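Shown here is one chain on its own, the form predicted on its own, set out as structure tokens.
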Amino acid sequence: MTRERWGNFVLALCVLMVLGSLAAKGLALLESFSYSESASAPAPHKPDSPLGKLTPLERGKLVFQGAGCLSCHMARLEPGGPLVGFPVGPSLSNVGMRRDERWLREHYIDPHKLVPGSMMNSFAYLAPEELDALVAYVKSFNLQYEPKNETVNLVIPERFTPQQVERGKALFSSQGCIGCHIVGSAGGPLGPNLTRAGKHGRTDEWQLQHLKDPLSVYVLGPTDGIPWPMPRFDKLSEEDLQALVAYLQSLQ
């Protein structure tokens, strides 16, 4: 080997001794890196943690909140609490009462089996474990939730007339709406709790259309054959209708 030839050798050699030390060099800090992450990353939860420990209702209303059903329904989640959630769909603070645990789960997998037409997502996703959780905290929105012995306050708004809302008062009870609905100390549990009707965000329009066809606001298509608790009132003239329409809307 010529010298020239056994320079360039050597060279060589030297450069893989250089690359080969710092890539141990990289390893062994990768391998530290992972080590220090793994450490500091939290274990995950043991059946023994607290979120191991919660209870059906505890564990039903993270699931609950979770699957967004307060994007749609408004609830009490707390006895005596503040409603929360938006009225897109029925008001769930006393559901407990009108629905049981069989329908309520039937209704999470498949709400278009019950309500045909229904804008309900299907939750048939969730773990049994979840759903059962899910079906025990709901059926717990009872009397409890709704406050008692709440004074009733109108306040009217100035598109509708004092007479109107005499009316509409006077309606509301001979047309059996408070066997049904509570106002302030008065009423029955069967539907959601009206005494502040007002400041549940529904339009004139849609008070007026819930009365004529109470399920249309809530599924797609037609009603007809569909089993819902509350009746039509579509018989009632449209002075009437208007006239209720305008007391409810002035419960606040």
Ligand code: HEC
The other form holds:
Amino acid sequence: MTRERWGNFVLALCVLMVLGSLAAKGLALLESFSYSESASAPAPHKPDSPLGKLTPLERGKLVFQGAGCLSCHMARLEPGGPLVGFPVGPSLSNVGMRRDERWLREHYIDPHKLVPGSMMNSFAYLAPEELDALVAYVKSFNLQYEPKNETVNLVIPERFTPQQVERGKALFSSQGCIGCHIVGSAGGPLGPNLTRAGKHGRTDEWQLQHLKDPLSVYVLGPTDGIPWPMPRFDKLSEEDLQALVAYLQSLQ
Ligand code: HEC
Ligand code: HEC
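Moving on from the form predicted on its own, please list the structure of the form predicted in complex with heme C (HEC).
Whole complex next, starting from this chain.
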């Protein structure tokens, strides 16, 4: 191609582009006219609508609430917020530190495959984007969700003695519970935060059975595949176990 021809070609291209953009603007203008004519018609979903502007975490929170996860789990919906929900399954406080994205996703789609006998229902009906948002949201349940320096309220139920609670508190440290569970401002985050363990809605029997055999309370249990599962404390004396239950139930 000669230099002159090349120049003409570029010129023609420019003209075409200008015409094209003018045509597009004209169309948009026409569209806006037709909208104003039928002002009562519902506005189409636009990417700049408030829903489209949500971050993946905000979307995940909506899916989490909409899917009814809270009818079986306790969780904090935002960093430092109160623990809400019902304690059918394990508390999800800091669960993002125990489970990876892949496990979470597969578990929503088919809980029974990962945890045989699980009572959790499948959420395979969710759209792929909803599943992604849910995974991101639950994965974010980590230390930033835990209230910092939460005060410890010991309210001893009448069925326990202060001595039992004292003993339970000592065992909580000596048995290494504190290594995996936060109470107040101390402890490790490998298991759920127990600062309000007495408010988790667990019965004394549940607590006792869970201490002896954590797997058994969840029907083949949530500890499958957890890197640091809750160990069995079935070698402790019945008195020590009762003392631990007394301490846990007094944490209000
Ligand atoms: C019908 C009750 C029920 C509902 C509803 C439910 N779950 Fe569960 N969930 C359970 C039970 C029981 C377990 C323990 C067994 C297991 O791991 O599957 C569990 C386990 C989990 C775990 C693993 C916990 C751990 O400590 O490793 C996560 C994460 C979880 N559920 C998230 C969710 C989310 C997110 C939703 C909502 C989309 C939800 N669950 C809805 C009952 C439920
Ligand atoms: C190696 C880490 C680890 C140690 C040590 C540990 N736990 Fe756990 N604990 C976990 C994990 C993980 C879970 C969540 C799965 C489950 O419920 O079994 C859990 C769950 C719990 C729950 C249930 C909370 C709820 O309401 O959902 C209680 C209560 C509890 N542990 C008490 C204790 C006590 C008391 C001790 C010491 C005698 C202890 N744990 C030692 C890891 C640990």
